[in-house]
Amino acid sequence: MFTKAITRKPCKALIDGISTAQFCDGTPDYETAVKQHDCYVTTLRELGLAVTDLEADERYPDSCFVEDPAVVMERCAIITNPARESRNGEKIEIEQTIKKFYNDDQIFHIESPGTLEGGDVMRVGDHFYVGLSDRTNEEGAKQFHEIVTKFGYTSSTVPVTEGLHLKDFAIYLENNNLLVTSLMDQEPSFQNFNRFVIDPEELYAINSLYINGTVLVPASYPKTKALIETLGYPVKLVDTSEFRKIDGSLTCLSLRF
């Protein structure tokens, strides 16, 4: 059960955010992105979360994607070490807010040469799947494992063989249900899940977000919406089209705990 979330308003420098164009070409419109972010925060609050919505930080174009510089859970919080230099300062800023919710002995750091970003960390119960990607390396995953196991959690690694982060290609919705691409459907670590392969035309919608029984689904992906509804979840549509242009999606816009 999530009770709290941390978000950060998009900055005007958003148009300079890192993009692989894996989901969409184009430059985000700042004003539209602000409106979409406001709706996202409102939706989290409607689902019962107390949201700390941080002010925009113009120094970091990608800073609205607060999920990457930290991983939070009930027993501890981990400040990550983003692989891209342009994002590395975000971890310093997010830690100031993390300290409002965790004691100093609950806060840990991924240290170089380890790299890790929250978009590569997928939680299933008390287990974490850590994607090995261009953003998260073996050393970062090793440090993550050493930290979380101190608090009774477990972790394992899976390869990210397509795109940016693990959670762009596999998302856990609770009740043993997993949304995946056709490639991730073959991943040995996921074979005991109920796996649902998303239509390639709706790949972006894999990154849907389960919160307290409801699933947030990106707007304009009717096949994925219908699939999730057939699994018995109430659905809320959230438009993140501007964030899509810089590889952003529903999970990366908040830290939930």
Second form
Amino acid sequence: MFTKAITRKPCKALIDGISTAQFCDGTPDYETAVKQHDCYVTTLRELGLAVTDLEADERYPDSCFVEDPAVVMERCAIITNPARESRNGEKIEIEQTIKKFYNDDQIFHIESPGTLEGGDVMRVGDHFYVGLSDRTNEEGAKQFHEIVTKFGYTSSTVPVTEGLHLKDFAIYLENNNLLVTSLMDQEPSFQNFNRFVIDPEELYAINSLYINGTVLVPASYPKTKALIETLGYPVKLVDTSEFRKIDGSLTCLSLRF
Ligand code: CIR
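Alongside the form predicted alone that was just displayed, please also present the structure of the form predicted together with citrulline.
Okay, now the whole complex, with that chain kicking things off.
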């Protein structure tokens, strides 16, 4: 059960956020992004979360994607080591906020040469699947494992070969249900889940977000919305079209704990 979330308002420099060709359909519109972010925060609050919505930070174009510089759980918090230089400083900023919720002896760090970003970390119960991607390396995953196992959690790695982060290609919706791409459907670690392969045209909607029984789904992906409803979840649609332009999706806009 989540009770809290941390978000950060998008900054004007958002238009310079890192972008791959994956969802390359223009530059984000700042004003629209601000409105969409407000709706996202409102939705989290409607679901009962106490949201700490941090001020925009113009130094870091991608800083609204707070999921990447930290991974939070009940017993500890891990400040990550984002792989891209333009994002690395976000870890220093997020730690200031994490310190309001965790004691110093509960806060750990991924150190170079290890890199890790929260978008590559998918939690299932007390287990964490860590995607090995362009952003998260073996050393980062090893350090993550050493930290979480001290607190009674477990972790294992999964290769990410399709694009940015693990949670763009596989997402856990509780109740043993996993949304996947056809490639992730073959992943040996995922064979015991109820797997649902998302239409490639709706790839972006894999990154839906389970919060306390409800699933947030990005607007404009009707097949995925219908599938999730069929699975019995109440759905709330949230428009993230401006964040999509720089590879941002629902989970990356918050830390939930
Ligand atoms: C980046 O490339 O780092 C940002 N433009 C997007 C980060 C998205 N983060 C996430 O899915 N966890």
